[in-house]
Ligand SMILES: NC(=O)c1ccc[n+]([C@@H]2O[C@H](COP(=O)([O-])OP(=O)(O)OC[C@H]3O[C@@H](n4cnc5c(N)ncnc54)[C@H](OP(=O)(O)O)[C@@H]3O)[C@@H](O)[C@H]2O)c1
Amino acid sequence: MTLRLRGGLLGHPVDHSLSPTLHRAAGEAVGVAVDYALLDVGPGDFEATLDACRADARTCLNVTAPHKRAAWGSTAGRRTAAADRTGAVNTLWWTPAGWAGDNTDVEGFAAQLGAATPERAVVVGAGGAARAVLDVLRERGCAAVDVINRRPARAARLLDGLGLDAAGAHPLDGLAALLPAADLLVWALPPGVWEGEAEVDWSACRPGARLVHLAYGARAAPLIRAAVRAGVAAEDGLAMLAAQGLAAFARWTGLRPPSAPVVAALRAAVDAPPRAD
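This sequence as a structure, only the one chain, the form predicted alone:
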(Lines of atoms letter the chains of each structure in order from A and count residues from 1; the text may use other names and numbers.)
(Lines give C-alpha, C1' and ligand atoms only; values in the text may rest on other atoms or scores of the structure.)
Protein backbone atom coordinates (compact mmCIF):
# COMPACT_ATOMS: atom_id res chain seq x y z
CA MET A 1 0.00 0.00 0.00
CA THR A 2 1.34 3.44 -0.90
CA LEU A 3 2.09 5.68 2.08
CA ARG A 4 0.31 9.00 1.79
CA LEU A 5 1.02 12.35 3.40
CA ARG A 6 -1.66 15.01 3.57
CA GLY A 7 -0.22 18.29 4.70
CA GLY A 8 0.07 22.00 4.21
CA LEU A 9 1.72 25.28 5.15
CA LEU A 10 -0.07 27.82 7.37
CA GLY A 11 1.13 31.41 7.14
CA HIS A 12 0.47 34.88 5.78
CA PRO A 13 1.50 35.36 3.04
CA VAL A 14 2.37 31.93 1.61
CA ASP A 15 2.03 32.29 -2.16
CA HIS A 16 5.83 32.57 -2.58
CA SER A 17 6.54 29.34 -0.68
CA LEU A 18 8.44 26.40 -2.16
CA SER A 19 7.22 24.02 0.54
CA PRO A 20 4.97 22.10 -1.91
CA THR A 21 7.95 21.59 -4.22
CA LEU A 22 10.08 20.48 -1.29
CA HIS A 23 7.67 17.91 0.11
CA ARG A 24 6.62 16.51 -3.26
CA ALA A 25 10.27 15.99 -4.16
CA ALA A 26 10.87 14.36 -0.77
CA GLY A 27 7.88 12.09 -1.30
CA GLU A 28 9.01 11.07 -4.77
CA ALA A 29 12.43 10.14 -3.38
CA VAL A 30 10.99 7.67 -0.84
CA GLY A 31 7.74 6.56 -2.50
CA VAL A 32 5.28 8.67 -0.51
CA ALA A 33 2.27 10.25 -2.25
CA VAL A 34 2.10 13.88 -1.10
CA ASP A 35 -0.97 16.13 -1.06
CA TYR A 36 0.33 19.49 0.18
CA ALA A 37 -1.54 22.80 0.18
CA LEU A 38 -0.65 26.42 0.83
CA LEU A 39 -3.07 27.86 3.38
CA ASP A 40 -3.05 31.65 3.72
CA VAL A 41 -4.21 32.24 7.28
CA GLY A 42 -4.88 35.68 8.75
CA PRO A 43 -3.59 36.52 12.24
CA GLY A 44 -6.93 35.84 13.93
CA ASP A 45 -7.76 32.60 12.13
CA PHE A 46 -5.00 30.23 13.21
CA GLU A 47 -6.94 28.08 15.70
CA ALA A 48 -9.97 27.81 13.44
CA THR A 49 -7.73 26.74 10.57
CA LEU A 50 -6.16 24.02 12.73
CA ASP A 51 -9.64 22.70 13.48
CA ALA A 52 -10.51 22.76 9.78
CA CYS A 53 -7.29 20.93 8.89
CA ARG A 54 -8.02 18.24 11.43
CA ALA A 55 -11.57 17.83 10.10
CA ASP A 56 -10.15 17.57 6.58
CA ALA A 57 -7.53 14.99 7.67
CA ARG A 58 -4.75 17.43 6.76
CA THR A 59 -2.67 16.61 9.80
CA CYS A 60 0.96 17.12 8.74
CA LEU A 61 1.48 20.87 8.87
CA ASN A 62 4.25 23.42 8.55
CA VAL A 63 3.86 26.87 10.07
CA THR A 64 5.50 30.10 8.98
CA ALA A 65 5.21 33.79 9.90
CA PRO A 66 3.29 35.14 11.69
CA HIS A 67 2.01 31.97 13.40
CA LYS A 68 5.00 30.18 14.95
CA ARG A 69 4.27 31.50 18.43
CA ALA A 70 0.58 30.63 18.09
CA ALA A 71 1.55 27.10 17.05
CA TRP A 72 3.77 26.88 20.12
CA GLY A 73 0.80 27.83 22.26
CA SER A 74 -1.38 25.15 20.63
CA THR A 75 0.97 22.30 21.55
CA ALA A 76 1.44 22.67 25.33
CA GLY A 77 2.84 19.44 26.77
CA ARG A 78 3.38 17.98 23.31
CA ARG A 79 6.47 19.86 22.15
CA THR A 80 10.03 18.82 21.42
CA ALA A 81 12.98 20.24 23.33
CA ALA A 82 13.87 22.48 20.37
CA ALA A 83 10.36 23.94 20.35
CA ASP A 84 10.42 24.55 24.09
CA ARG A 85 13.86 26.19 23.99
CA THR A 86 12.90 28.59 21.22
CA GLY A 87 9.27 29.24 22.10
CA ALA A 88 8.30 28.67 18.47
CA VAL A 89 6.83 25.79 16.44
CA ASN A 90 7.08 25.39 12.68
CA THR A 91 6.03 21.72 12.38
CA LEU A 92 2.76 20.20 13.59
CA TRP A 93 1.33 16.69 13.53
CA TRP A 94 -1.80 15.19 15.03
CA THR A 95 -1.65 12.76 17.95
CA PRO A 96 -4.38 11.16 20.07
CA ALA A 97 -3.63 13.83 22.68
CA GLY A 98 -3.87 16.72 20.19
CA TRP A 99 -1.46 18.68 18.02
CA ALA A 100 2.24 18.10 18.72
CA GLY A 101 4.97 20.50 17.67
CA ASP A 102 8.64 20.76 16.79
CA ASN A 103 10.93 23.57 15.65
CA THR A 104 12.83 22.05 12.75
CA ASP A 105 14.17 25.52 11.87
CA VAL A 106 16.85 24.76 14.47
CA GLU A 107 18.08 21.76 12.51
CA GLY A 108 17.65 23.76 9.31
CA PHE A 109 19.83 26.68 10.37
CA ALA A 110 22.45 24.35 11.83
CA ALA A 111 22.70 22.72 8.40
CA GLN A 112 22.91 26.12 6.69
CA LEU A 113 25.67 27.26 9.02
CA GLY A 114 27.70 24.10 8.51
CA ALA A 115 30.68 23.60 10.79
CA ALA A 116 31.24 27.32 11.35
CA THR A 117 31.39 28.77 14.86
CA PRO A 118 31.10 32.54 14.53
CA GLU A 119 32.73 34.75 17.13
CA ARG A 120 30.39 37.71 16.69
CA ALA A 121 26.99 37.50 15.02
CA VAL A 122 24.34 40.05 14.14
CA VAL A 123 20.77 38.83 13.60
CA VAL A 124 18.37 41.21 11.87
CA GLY A 125 14.82 40.38 12.99
CA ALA A 126 13.28 38.87 16.12
CA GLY A 127 10.55 36.58 14.80
CA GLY A 128 10.17 32.81 14.82
CA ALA A 129 13.06 32.14 12.45
CA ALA A 130 15.37 34.37 14.49
CA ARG A 131 14.59 32.26 17.57
CA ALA A 132 15.97 29.18 15.84
CA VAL A 133 19.04 31.08 14.65
CA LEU A 134 19.78 32.32 18.15
CA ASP A 135 19.32 28.86 19.61
CA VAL A 136 21.94 27.46 17.22
CA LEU A 137 24.35 30.33 17.91
CA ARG A 138 24.02 29.73 21.64
CA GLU A 139 24.66 26.00 21.19
CA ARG A 140 27.73 26.77 19.04
CA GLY A 141 29.15 29.02 21.75
CA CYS A 142 29.04 32.25 19.74
CA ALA A 143 30.90 34.79 21.89
CA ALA A 144 28.66 37.78 21.17
CA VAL A 145 25.25 38.15 19.52
CA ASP A 146 23.41 41.35 18.65
CA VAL A 147 19.79 41.45 17.52
CA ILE A 148 18.46 44.28 15.36
CA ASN A 149 14.71 44.84 15.29
CA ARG A 150 12.11 47.51 14.68
CA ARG A 151 11.13 47.09 18.34
CA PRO A 152 14.31 46.69 20.39
CA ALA A 153 12.27 45.80 23.48
CA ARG A 154 10.97 42.74 21.66
CA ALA A 155 14.51 41.73 20.78
CA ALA A 156 15.57 42.20 24.40
CA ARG A 157 12.73 39.97 25.63
CA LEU A 158 13.72 37.34 23.10
CA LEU A 159 17.34 37.38 24.23
CA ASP A 160 16.34 37.20 27.89
CA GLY A 161 14.03 34.27 27.20
CA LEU A 162 16.76 32.35 25.42
CA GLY A 163 19.29 33.06 28.16
CA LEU A 164 21.94 34.44 25.82
CA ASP A 165 24.96 36.02 27.46
CA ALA A 166 26.98 38.80 25.82
CA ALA A 167 23.97 39.78 23.72
CA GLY A 168 22.48 43.14 22.86
CA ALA A 169 19.23 44.45 21.38
CA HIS A 170 19.27 47.41 19.00
CA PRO A 171 16.96 49.41 16.71
CA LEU A 172 17.25 49.01 12.96
CA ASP A 173 19.39 52.10 12.59
CA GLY A 174 21.93 50.51 14.92
CA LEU A 175 23.03 48.03 12.26
CA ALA A 176 25.65 50.31 10.73
CA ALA A 177 27.66 50.49 13.95
CA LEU A 178 27.70 46.70 14.30
CA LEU A 179 28.76 45.74 10.78
CA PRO A 180 32.53 46.24 11.18
CA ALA A 181 32.86 43.71 14.03
CA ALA A 182 30.53 40.91 12.88
CA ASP A 183 31.80 37.82 11.12
CA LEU A 184 28.26 36.46 10.61
CA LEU A 185 25.15 38.42 9.64
CA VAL A 186 21.79 36.67 9.50
CA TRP A 187 18.94 38.50 7.77
CA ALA A 188 15.77 37.13 9.39
CA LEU A 189 13.41 39.93 8.37
CA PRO A 190 10.92 39.19 5.59
CA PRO A 191 11.92 41.02 2.39
CA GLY A 192 10.49 44.50 2.12
CA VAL A 193 9.71 44.92 5.80
CA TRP A 194 12.47 47.50 6.31
CA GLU A 195 12.80 50.13 3.59
CA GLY A 196 16.27 50.99 4.86
CA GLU A 197 17.69 47.60 3.85
CA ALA A 198 18.56 49.04 0.43
CA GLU A 199 20.78 51.65 2.12
CA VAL A 200 22.94 49.26 4.15
CA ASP A 201 26.63 49.95 3.51
CA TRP A 202 27.96 46.43 3.17
CA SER A 203 31.45 47.76 2.45
CA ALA A 204 31.71 48.45 6.19
CA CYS A 205 31.81 44.70 6.89
CA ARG A 206 35.04 43.12 8.05
CA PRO A 207 37.02 40.96 5.59
CA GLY A 208 35.67 37.43 5.52
CA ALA A 209 32.22 38.39 6.81
CA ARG A 210 29.36 36.10 5.79
CA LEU A 211 25.73 37.07 5.18
CA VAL A 212 22.95 34.49 5.33
CA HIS A 213 19.55 35.72 4.11
CA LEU A 214 16.86 33.35 5.35
CA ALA A 215 14.65 34.12 2.35
CA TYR A 216 15.50 32.63 -1.03
CA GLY A 217 15.27 33.26 -4.74
CA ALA A 218 14.07 36.59 -6.06
CA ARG A 219 12.93 37.75 -2.61
CA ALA A 220 16.48 37.61 -1.25
CA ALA A 221 18.35 38.55 -4.45
CA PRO A 222 18.55 42.37 -4.12
CA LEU A 223 20.15 42.28 -0.68
CA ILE A 224 22.49 39.44 -1.61
CA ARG A 225 23.60 41.21 -4.79
CA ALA A 226 24.35 44.39 -2.84
CA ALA A 227 26.42 42.49 -0.28
CA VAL A 228 28.35 40.53 -2.93
CA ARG A 229 29.19 43.75 -4.80
CA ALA A 230 30.79 44.97 -1.57
CA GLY A 231 32.87 41.81 -1.23
CA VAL A 232 30.74 40.02 1.37
CA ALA A 233 30.18 36.27 0.99
CA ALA A 234 26.39 36.07 0.82
CA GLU A 235 23.91 33.24 0.37
CA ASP A 236 20.17 32.70 0.47
CA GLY A 237 18.36 30.38 2.87
CA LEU A 238 17.69 27.51 0.50
CA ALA A 239 19.87 25.09 2.46
CA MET A 240 17.95 25.92 5.65
CA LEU A 241 14.64 25.53 3.84
CA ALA A 242 15.59 22.09 2.58
CA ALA A 243 16.98 20.84 5.90
CA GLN A 244 14.05 22.02 8.02
CA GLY A 245 11.59 20.56 5.52
CA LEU A 246 13.32 17.18 5.43
CA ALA A 247 13.33 17.12 9.24
CA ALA A 248 9.59 17.82 9.24
CA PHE A 249 9.00 15.10 6.64
CA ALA A 250 10.89 12.65 8.86
CA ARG A 251 8.74 13.66 11.85
CA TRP A 252 5.59 12.94 9.91
CA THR A 253 6.55 9.71 8.16
CA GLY A 254 9.56 8.21 9.96
CA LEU A 255 11.41 8.37 6.63
CA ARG A 256 14.42 10.57 5.88
CA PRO A 257 14.62 11.35 2.14
CA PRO A 258 18.01 12.07 0.58
CA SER A 259 18.71 15.78 0.43
CA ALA A 260 20.27 15.99 -3.05
CA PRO A 261 17.10 15.55 -5.16
CA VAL A 262 15.15 17.86 -2.86
CA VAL A 263 17.75 20.63 -3.03
CA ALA A 264 17.95 20.19 -6.82
CA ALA A 265 14.16 20.56 -7.13
CA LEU A 266 14.19 23.67 -4.96
CA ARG A 267 17.05 25.28 -6.84
CA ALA A 268 15.37 24.54 -10.18
CA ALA A 269 12.18 26.20 -8.93
CA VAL A 270 14.10 29.23 -7.67
CA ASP A 271 16.01 29.63 -10.93
CA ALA A 272 13.00 29.09 -13.21
CA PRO A 273 11.92 32.14 -15.22
CA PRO A 274 8.74 33.87 -13.98
CA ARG A 275 5.45 32.66 -15.38
CA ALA A 276 3.61 34.81 -17.88
CA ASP A 277 0.44 34.69 -15.78
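Moving on from the form predicted alone, please list the structure of the form predicted in complex with the ligand.
If you are looking for partners or other molecules, they are not here, because only the chain is given.
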Protein backbone atom coordinates (compact mmCIF):
# COMPACT_ATOMS: atom_id res chain seq x y z
CA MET A 1 0.00 0.00 0.00
CA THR A 2 1.36 3.46 -0.91
CA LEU A 3 1.96 5.73 2.06
CA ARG A 4 0.20 9.07 1.70
CA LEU A 5 1.01 12.44 3.23
CA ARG A 6 -1.55 15.23 3.28
CA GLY A 7 0.20 18.41 4.21
CA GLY A 8 0.45 22.11 3.62
CA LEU A 9 2.07 25.40 4.45
CA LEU A 10 0.22 28.09 6.42
CA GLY A 11 1.60 31.58 5.98
CA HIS A 12 1.06 34.98 4.44
CA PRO A 13 2.20 35.25 1.70
CA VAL A 14 2.96 31.69 0.54
CA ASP A 15 2.67 31.87 -3.24
CA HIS A 16 6.42 31.63 -3.96
CA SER A 17 7.16 28.92 -1.41
CA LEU A 18 9.42 26.01 -2.39
CA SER A 19 7.87 23.71 0.22
CA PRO A 20 5.72 21.81 -2.32
CA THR A 21 8.83 21.13 -4.44
CA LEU A 22 10.74 20.06 -1.33
CA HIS A 23 8.13 17.64 0.03
CA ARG A 24 7.28 16.13 -3.35
CA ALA A 25 10.98 15.42 -3.94
CA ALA A 26 11.24 13.95 -0.43
CA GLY A 27 8.17 11.79 -1.03
CA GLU A 28 9.44 10.55 -4.38
CA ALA A 29 12.72 9.53 -2.76
CA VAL A 30 11.02 7.25 -0.22
CA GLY A 31 7.82 6.21 -2.03
CA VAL A 32 5.35 8.47 -0.22
CA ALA A 33 2.54 10.09 -2.27
CA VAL A 34 2.51 13.76 -1.26
CA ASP A 35 -0.49 16.07 -1.48
CA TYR A 36 0.85 19.43 -0.24
CA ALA A 37 -1.19 22.64 -0.37
CA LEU A 38 -0.19 26.29 -0.02
CA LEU A 39 -2.64 27.97 2.35
CA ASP A 40 -2.53 31.76 2.42
CA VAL A 41 -3.79 32.56 5.91
CA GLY A 42 -4.35 36.15 6.98
CA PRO A 43 -3.68 37.38 10.50
CA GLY A 44 -6.53 36.26 12.76
CA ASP A 45 -7.46 33.23 10.64
CA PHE A 46 -4.79 30.84 11.89
CA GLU A 47 -6.84 28.83 14.41
CA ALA A 48 -9.84 28.49 12.07
CA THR A 49 -7.53 27.23 9.32
CA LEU A 50 -6.03 24.64 11.68
CA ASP A 51 -9.56 23.40 12.45
CA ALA A 52 -10.33 23.20 8.73
CA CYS A 53 -7.12 21.28 8.06
CA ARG A 54 -7.93 18.83 10.82
CA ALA A 55 -11.47 18.32 9.43
CA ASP A 56 -9.94 17.75 5.98
CA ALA A 57 -7.37 15.22 7.34
CA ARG A 58 -4.57 17.58 6.26
CA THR A 59 -2.47 17.10 9.36
CA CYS A 60 1.18 17.40 8.25
CA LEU A 61 1.66 21.14 8.35
CA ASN A 62 4.43 23.69 8.03
CA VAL A 63 4.03 27.22 9.33
CA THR A 64 5.80 30.35 8.16
CA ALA A 65 5.64 34.09 8.86
CA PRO A 66 3.60 35.56 10.43
CA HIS A 67 2.16 32.50 12.21
CA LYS A 68 5.11 30.75 13.91
CA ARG A 69 4.30 32.29 17.27
CA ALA A 70 0.59 31.46 16.93
CA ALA A 71 1.55 27.85 16.12
CA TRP A 72 3.65 27.84 19.28
CA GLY A 73 0.55 28.97 21.20
CA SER A 74 -1.54 26.13 19.72
CA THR A 75 0.81 23.40 20.93
CA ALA A 76 1.20 24.02 24.69
CA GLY A 77 2.46 20.87 26.40
CA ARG A 78 3.05 19.14 23.03
CA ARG A 79 6.20 20.89 21.82
CA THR A 80 9.73 19.71 21.26
CA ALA A 81 12.56 21.21 23.29
CA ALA A 82 13.71 23.22 20.25
CA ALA A 83 10.25 24.76 19.90
CA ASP A 84 10.12 25.56 23.61
CA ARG A 85 13.59 27.16 23.60
CA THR A 86 12.94 29.33 20.56
CA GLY A 87 9.31 30.24 21.21
CA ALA A 88 8.43 29.39 17.61
CA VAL A 89 6.85 26.43 15.78
CA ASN A 90 7.26 25.81 12.05
CA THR A 91 6.05 22.18 11.94
CA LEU A 92 2.74 20.78 13.21
CA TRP A 93 1.24 17.32 13.34
CA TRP A 94 -1.95 16.01 14.87
CA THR A 95 -1.95 13.82 17.98
CA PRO A 96 -4.86 12.43 20.05
CA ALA A 97 -4.17 15.27 22.53
CA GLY A 98 -4.16 18.03 19.88
CA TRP A 99 -1.64 19.70 17.57
CA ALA A 100 2.01 19.08 18.42
CA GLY A 101 4.86 21.27 17.25
CA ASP A 102 8.57 21.46 16.50
CA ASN A 103 10.87 24.21 15.28
CA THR A 104 12.88 22.39 12.61
CA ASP A 105 14.63 25.64 11.62
CA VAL A 106 17.00 24.76 14.47
CA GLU A 107 17.95 21.44 12.89
CA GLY A 108 18.02 23.20 9.52
CA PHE A 109 20.53 25.83 10.57
CA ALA A 110 22.66 23.24 12.38
CA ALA A 111 22.87 21.30 9.11
CA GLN A 112 23.76 24.46 7.17
CA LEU A 113 26.56 25.21 9.61
CA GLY A 114 28.00 21.71 9.30
CA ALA A 115 30.77 20.96 11.76
CA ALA A 116 31.76 24.61 12.20
CA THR A 117 32.20 25.99 15.70
CA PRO A 118 32.23 29.76 15.27
CA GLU A 119 33.89 31.85 17.95
CA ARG A 120 32.53 35.28 17.15
CA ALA A 121 29.27 35.59 15.21
CA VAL A 122 27.26 38.53 13.94
CA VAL A 123 23.59 37.93 13.16
CA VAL A 124 21.87 40.57 11.02
CA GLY A 125 18.13 40.49 11.79
CA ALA A 126 16.14 39.50 14.85
CA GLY A 127 13.05 37.79 13.45
CA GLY A 128 11.90 34.18 13.65
CA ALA A 129 14.85 32.76 11.70
CA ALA A 130 17.37 34.57 13.93
CA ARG A 131 15.91 32.76 16.97
CA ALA A 132 16.82 29.40 15.49
CA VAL A 133 20.28 30.67 14.51
CA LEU A 134 20.97 31.89 18.05
CA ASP A 135 19.83 28.61 19.54
CA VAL A 136 22.33 26.71 17.39
CA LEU A 137 25.15 29.17 18.10
CA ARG A 138 24.55 28.82 21.84
CA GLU A 139 24.52 25.04 21.54
CA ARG A 140 27.80 25.12 19.54
CA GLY A 141 29.45 27.08 22.35
CA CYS A 142 29.89 30.28 20.34
CA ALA A 143 30.88 32.65 23.14
CA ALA A 144 30.42 36.02 21.46
CA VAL A 145 27.32 36.89 19.45
CA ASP A 146 26.19 40.31 18.28
CA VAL A 147 22.72 40.83 16.84
CA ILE A 148 22.04 43.80 14.60
CA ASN A 149 18.50 44.92 13.98
CA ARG A 150 16.37 47.87 12.92
CA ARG A 151 14.88 47.69 16.42
CA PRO A 152 17.81 46.85 18.71
CA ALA A 153 15.43 46.25 21.63
CA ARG A 154 14.05 43.23 19.78
CA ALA A 155 17.60 41.95 19.29
CA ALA A 156 18.26 42.42 23.02
CA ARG A 157 15.15 40.39 23.88
CA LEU A 158 16.38 37.55 21.67
CA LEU A 159 19.75 37.51 23.42
CA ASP A 160 18.21 37.76 26.86
CA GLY A 161 18.58 34.52 28.79
CA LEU A 162 20.80 32.75 26.25
CA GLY A 163 23.69 32.72 28.71
CA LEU A 164 26.34 33.79 26.18
CA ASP A 165 29.66 35.04 27.54
CA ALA A 166 29.59 38.12 25.34
CA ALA A 167 26.54 39.37 23.51
CA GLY A 168 25.37 42.68 22.19
CA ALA A 169 22.33 44.20 20.48
CA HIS A 170 22.96 46.97 17.95
CA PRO A 171 21.20 49.11 15.35
CA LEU A 172 21.77 48.28 11.68
CA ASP A 173 24.48 50.92 11.30
CA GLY A 174 26.51 49.07 13.94
CA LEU A 175 27.46 46.39 11.40
CA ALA A 176 30.55 48.15 10.02
CA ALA A 177 32.26 48.22 13.42
CA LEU A 178 31.55 44.53 14.08
CA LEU A 179 32.55 43.05 10.70
CA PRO A 180 36.34 42.88 11.22
CA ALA A 181 36.17 40.59 14.27
CA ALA A 182 33.52 38.10 13.17
CA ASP A 183 34.34 34.65 11.81
CA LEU A 184 30.65 33.98 11.00
CA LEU A 185 28.07 36.39 9.61
CA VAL A 186 24.46 35.28 9.32
CA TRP A 187 22.19 37.41 7.16
CA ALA A 188 18.71 36.87 8.61
CA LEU A 189 16.97 39.86 7.01
CA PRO A 190 14.61 39.37 4.08
CA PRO A 191 16.57 40.59 1.01
CA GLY A 192 16.10 44.22 0.11
CA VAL A 193 14.33 45.43 3.27
CA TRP A 194 17.37 47.40 4.41
CA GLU A 195 18.80 49.84 1.86
CA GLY A 196 22.16 49.80 3.68
CA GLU A 197 22.62 46.20 2.43
CA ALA A 198 24.27 47.43 -0.77
CA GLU A 199 26.75 49.61 1.14
CA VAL A 200 28.31 46.90 3.32
CA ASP A 201 32.12 46.93 3.00
CA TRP A 202 32.82 43.20 2.89
CA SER A 203 36.54 43.85 2.45
CA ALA A 204 36.59 44.76 6.16
CA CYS A 205 35.96 41.09 7.06
CA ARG A 206 38.78 39.11 8.54
CA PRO A 207 40.49 36.38 6.49
CA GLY A 208 38.52 33.14 6.60
CA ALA A 209 35.23 34.84 7.47
CA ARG A 210 32.05 33.03 6.31
CA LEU A 211 28.73 34.58 5.33
CA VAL A 212 25.53 32.53 5.43
CA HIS A 213 22.57 34.26 3.77
CA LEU A 214 19.38 32.59 4.96
CA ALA A 215 17.54 33.48 1.77
CA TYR A 216 18.37 31.51 -1.38
CA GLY A 217 18.70 31.69 -5.12
CA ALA A 218 18.35 34.96 -7.00
CA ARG A 219 17.06 36.82 -3.92
CA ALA A 220 20.29 36.16 -2.05
CA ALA A 221 22.61 36.51 -5.05
CA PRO A 222 23.48 40.25 -4.95
CA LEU A 223 24.72 40.15 -1.36
CA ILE A 224 26.57 36.87 -1.89
CA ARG A 225 28.27 38.20 -5.04
CA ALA A 226 29.41 41.34 -3.22
CA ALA A 227 30.87 39.32 -0.35
CA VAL A 228 32.59 36.79 -2.65
CA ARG A 229 34.15 39.64 -4.66
CA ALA A 230 35.75 40.82 -1.40
CA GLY A 231 37.12 37.34 -0.66
CA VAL A 232 34.48 36.22 1.85
CA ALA A 233 33.25 32.61 1.64
CA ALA A 234 29.52 33.11 1.12
CA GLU A 235 26.61 30.74 0.64
CA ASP A 236 22.83 30.91 0.47
CA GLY A 237 20.42 29.16 2.84
CA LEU A 238 19.29 26.33 0.58
CA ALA A 239 20.93 23.67 2.75
CA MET A 240 18.98 24.99 5.76
CA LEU A 241 15.77 25.01 3.74
CA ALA A 242 16.24 21.39 2.71
CA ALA A 243 17.24 20.23 6.20
CA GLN A 244 14.35 21.93 8.01
CA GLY A 245 11.93 20.40 5.49
CA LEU A 246 13.43 16.94 5.76
CA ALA A 247 13.24 17.14 9.56
CA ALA A 248 9.54 18.02 9.26
CA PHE A 249 9.01 15.13 6.82
CA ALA A 250 10.62 12.79 9.35
CA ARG A 251 8.34 14.07 12.13
CA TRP A 252 5.28 13.33 10.00
CA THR A 253 6.24 9.97 8.52
CA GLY A 254 9.09 8.51 10.58
CA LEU A 255 11.05 8.37 7.30
CA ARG A 256 14.32 10.21 6.56
CA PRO A 257 14.58 10.82 2.81
CA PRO A 258 18.11 11.33 1.43
CA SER A 259 18.92 15.01 1.14
CA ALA A 260 20.74 14.99 -2.24
CA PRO A 261 17.65 14.67 -4.52
CA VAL A 262 15.77 17.21 -2.41
CA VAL A 263 18.61 19.74 -2.57
CA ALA A 264 18.88 19.15 -6.33
CA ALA A 265 15.15 19.75 -6.83
CA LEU A 266 15.29 22.94 -4.76
CA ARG A 267 18.40 24.20 -6.56
CA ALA A 268 16.74 23.60 -9.94
CA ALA A 269 13.65 25.48 -8.75
CA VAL A 270 15.53 28.54 -7.44
CA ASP A 271 17.77 28.72 -10.50
CA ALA A 272 14.85 28.41 -12.95
CA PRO A 273 14.01 31.59 -14.87
CA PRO A 274 11.04 33.46 -13.38
CA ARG A 275 7.65 32.27 -14.61
CA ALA A 276 5.52 34.60 -16.71
CA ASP A 277 2.45 34.19 -14.42
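As the structure is a computational prediction, the values presented were derived from the model and not from experiment. What we label the rigid core is the largest C-alpha set whose atoms superpose within 1.5 Å from one form to the other. Numbering follows the first chain given and starts at 1.
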Has the Cα of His16 moved 2 Å or more between these two forms, judged after a core fit? yes
Does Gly208 move its CA by 2 angstroms or more between these two forms when the core is aligned? no
Do you see a C-alpha shift of 2 Å or more at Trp252 between these two forms, with the core held fixed? no
